[in-house]
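Only one chain is shown below, in structure tokens, and it's the form predicted alone.
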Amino acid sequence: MLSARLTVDTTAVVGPVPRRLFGSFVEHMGRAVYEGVYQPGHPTSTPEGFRQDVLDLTRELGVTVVRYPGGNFVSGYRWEDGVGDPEKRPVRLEGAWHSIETNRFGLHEFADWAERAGVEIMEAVNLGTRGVAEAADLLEYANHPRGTELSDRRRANGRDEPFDITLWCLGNEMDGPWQIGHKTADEYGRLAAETARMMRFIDHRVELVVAGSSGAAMPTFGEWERTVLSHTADLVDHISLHAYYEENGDVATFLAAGEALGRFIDQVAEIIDETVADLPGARKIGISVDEWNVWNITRFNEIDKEPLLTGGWLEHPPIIEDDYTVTDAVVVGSLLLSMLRRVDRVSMAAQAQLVNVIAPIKTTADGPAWRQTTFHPFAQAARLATGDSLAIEIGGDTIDGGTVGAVTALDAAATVDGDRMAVFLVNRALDDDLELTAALPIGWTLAAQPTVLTVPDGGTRLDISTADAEIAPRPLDTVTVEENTLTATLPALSWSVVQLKRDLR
């Protein structure tokens, strides 16, 4: 059995946990919108056509903000197509995902859905095929009260009061050659700056996210951020970071994905600090991890993409509907912990995506929606990681992290909110249980039954949830707290949650 040490000090605060850390993403891609959040005629559908079962699971998941409408989709999108009478909206070829876009779901529908779901909107503008004028038009349409052609068009389309969207993304992954309207860093930085400036002229409240690198392995990573920020640091509030991880035959590296993401965040933070230090008027720039997840991207590129591109143009064809395993859930937990430990730099995040497309929620067209294995770490963290994130100390045995190098078998994060504390624990070891000893501040005791998500009895690490049988957290009976020391035995390959309370007597 492996061993691990953990020290938790409630006075060692990294920073407050931003509620936007628990964001998600709905793109016009595959079945994320159609048969995902929106499906008129489904047995659970609302009068507006929203799937009530998906709405219920979204609230249970604890999502706080949702990025929309893309993603790669936005770089070829005409926002005007998605407003007005749904029966008269144009049907378009959608190049990013080789699909037919009916535009039956657009800004008004998404805003209504977001209101029902209780989430903030993170709206993206098209800086691929469009630019300053179109972004300004969309902002005026969405946010200006009345009295102009665009604001009155919104009112005529059924929304008298403004949408009041204040959080905006300036394009998507413009560093990627796969992106419609792909640009160099200098081209994009200039366009983003002029778009940001115009948007601030129209609505001074806007909060803007400029597009950073699409991955740490991008050949332009680093120089892209420096160049883009040199143009925009006085105009934007956040820079994005996108990160996907897959097993692809290398489980050791996969299980160390949390460490890889942490290093990526740290690198971007250093680049921000170095770049803005001498720039006059630079704002405090947060890091928006507004696409992150586990995704079998190699399988998509080598196997799944070809039928998509050669199979004709279809409406919402199924795309990257990964079935998530126990292993995937543990890695998703580690990715969350990595961000929780860096809330002083990570200002928001959006798991990509919410439903059907590499998502914690899956649906069938005529049947139910259900929780994938990855649903549970997110939901537990969103519910319990409140207040301040703590600067914990992790030690003990290490394991092989593949290309990442040696990593501690234990991965962890802790938050404190008044007299409540949550400790999140991952055993990254594939085969070995982990004996944990954690030093706590004086006066803390168990507040609830600890839980664990791990390989089911008689199952394997590749087991998945289905509509008929979900893999969910279960009681963890090996946790004790005595004399300010928490001890626990964590099963191999597991995500565990321990809730504590402070005895105020």
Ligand code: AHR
The other form holds:
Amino acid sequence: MLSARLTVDTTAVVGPVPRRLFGSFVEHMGRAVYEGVYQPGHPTSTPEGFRQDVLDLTRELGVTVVRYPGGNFVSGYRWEDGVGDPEKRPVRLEGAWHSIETNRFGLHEFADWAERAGVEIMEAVNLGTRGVAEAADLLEYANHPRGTELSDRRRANGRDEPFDITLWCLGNEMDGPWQIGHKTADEYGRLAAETARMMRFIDHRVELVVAGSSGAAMPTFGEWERTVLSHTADLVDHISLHAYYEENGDVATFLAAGEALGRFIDQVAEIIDETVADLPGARKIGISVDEWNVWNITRFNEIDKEPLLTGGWLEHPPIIEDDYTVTDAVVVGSLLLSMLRRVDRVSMAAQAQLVNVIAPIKTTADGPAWRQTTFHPFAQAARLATGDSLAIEIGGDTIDGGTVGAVTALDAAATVDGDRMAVFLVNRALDDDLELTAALPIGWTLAAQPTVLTVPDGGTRLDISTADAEIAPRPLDTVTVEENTLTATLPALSWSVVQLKRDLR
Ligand code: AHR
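Having gone through the form predicted alone, I am curious about the other one (the form predicted together with the named molecule); can you provide its structure?
Next comes the full complex, and the chain you just saw is listed first.
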């Protein structure tokens, strides 16, 4: 048995939890759009063709904002293809994922879906094969009320009122050699700046995200951010960071992914501060972690990619439909905690992706939709991490975090919202339970049954959820709160949630 200490102080506030921390991502990739959010003819589908089962699960997940339409896809996308009479839309070869794109689903359909899902839209413009003019056209089409060719085209296409999309990504992963239209930091920085300037001319309300690094291991990481911000710091509001983690034979490093993400965020924050210090007119720049998740990316790159890219051209072939294990869910929980503890710098985040493609929601074309294991930490955090995030102190036994170094077995975060508090706890030790002692402020008691997501009885850490049998949080009966001290035994490899209330007597 390992032991852990935690101190929670409601006066030590990191900052308000941005609701946009609980974002997601729908890309025209694999079965994310087609057979994911959209499938006319499916038994649950609405008259418009949206899968109601996926809509229901999206709401249950608590997603607040959805990035669209890519991803690598956006870097070759012509947005005009996706508007107008669906029967007349062009069918095209889609280069990023070697697929046939029918364009049956486009901006209008996505906006309609987003409204039903109750999410904000985060729209990306193509800065791979396109540039300033096309981005400005899309913005005018989407947001200008009426009386111009583009805005009237939108109205003729069935949407009288503007979409009023204010959150925009300036391209995607332009630092990656795999990206259509990949650029140097200078080339991209200039293009992003000119696009941002023009977009602000068209609609001064826009909030812009410039593309940062695609991963902490990118050889250009650091210099990329410095150069891009030197061109854009007076024009953009956020810089993105993308981070994927996988087990790939090294479970110790994988379980320390939360720590790795935290360091990545801290590094980007430091670079922003150093860079904007010398730049007159620089805006306050937040960090948009707008692609994060567990993804077996080595398996994709070494096994699945080649046949996909050299095979025949198919409509929405399944791509990277990872099945998530209990271990993956614990790591997803830990990644969320890292961002929660840094809400003073992380302005938004989007888990990649929402459905079928490395996603918490999975579907079959002729069957149901269900929750993967990773659904639960996200849903619980989105529902309960409200108000302010607290600067907690974590101590106790450490475990081997592989290439990350030693990490505490306990990972945690806490939020307070008036007289409600939520404490999120991860035991990242593979085999050992964790005896927790947490110092609480005066007057807090249990508000609900604590829960835990861990290896099912008789199961293994590699168990996954299926359409017929989902692994879900269950009651955690080891938690007590007495005299401002919370104690609990956290099972090995687990994600737990404790809700507290302030007793005002
Ligand atoms: O989310 C899958 C892909 O990962 C996205 O298209 C791309 O931006 C990233 O490399």
